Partner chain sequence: MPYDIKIDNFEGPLDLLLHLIRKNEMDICDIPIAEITGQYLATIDAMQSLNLDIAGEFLLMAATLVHIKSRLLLPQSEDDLIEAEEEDPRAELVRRLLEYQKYKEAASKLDSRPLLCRDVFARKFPSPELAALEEDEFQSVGLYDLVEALRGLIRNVPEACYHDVTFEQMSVTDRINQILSQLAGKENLPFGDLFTPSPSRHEIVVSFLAMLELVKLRMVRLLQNARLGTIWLFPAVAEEHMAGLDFDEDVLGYD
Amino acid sequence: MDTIDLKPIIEALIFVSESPVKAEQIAEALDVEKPVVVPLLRQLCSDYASDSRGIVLEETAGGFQFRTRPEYAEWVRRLSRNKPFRFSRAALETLAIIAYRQPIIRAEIEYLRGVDSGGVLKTLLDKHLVRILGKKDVPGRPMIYGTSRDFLELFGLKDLSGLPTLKEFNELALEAPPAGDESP
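Could you give me the structure of that single chain in the form predicted alone?
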């Protein structure tokens, strides 16, 4: 099969998938080697990034997925009439602790937060943002938690190395105006 013919097929495969598609899956569907698919995926990402389209092709959660451009979020929201997903402060704290400290057990999460986190943890599990990685080999065999592929997908991360560092957080805090300051 000529590589010119593969780009639109790859595009179609990604378009119909509900979740990010891995290069290996595409290669298997096309009956070609992964090294044939990867440069074509990069070209497609570049094509969508440079065109003035409403969507982009991004590498996220270990695969590739079409996503709407952030600047068009308001119109997409109007069409779907859905409110954007909002995290409670407790859920955001718990998710951040798990993301940065994984693998982690509930007792460690609760120690860091200073409060019971059972309900919040259950909600994050129900939303598939956190998953159980196994059980720790200590008395009581507590469950070990980590983030899921859905977490990576929701936050548009290729992998956990895409999480901001503490230094980046501090730089953002320095750039942000103080609370109550109305200057631009």
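Given the form predicted alone, corresponding form predicted in complex with its partner chain:
Single chain only below; no partners, no other molecules.
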């Protein structure tokens, strides 16, 4: 194999690696000697060193890794801040309980989840996915929660009767999964 072809392969290998890749690892994967790989790594580093690039190839912790250019840290943070709301497991669990068991009070949610759910409830209220339906006529007058119109919109539901039931899922799950399926 011509060494000229190896550079893009090395680029691909470093790109997909979760942690910094050592020159030795690359050499082993490509089945060549380390001295073949090292000058190509240097070349890649300088290819990426140009100011017009947003990514740099850094030698760190004994290996090579792509990182965003440090000057752009603020932009990167802004992108992640603007990301659409993503659910934590806790939020999803709480939302599921409220959706299926509404009207429901906080104490009931916490019995079911086994953990304090005040914080998650507040987040869901802030995101307008859950709303307060009223106060329960029991000592302490706890607030009663239910899902909102935004909740229906988020899940593309016309009304709450569109929620799948556990029974329907159990019917699907009764079938054995198909053999030989190894998708990710």
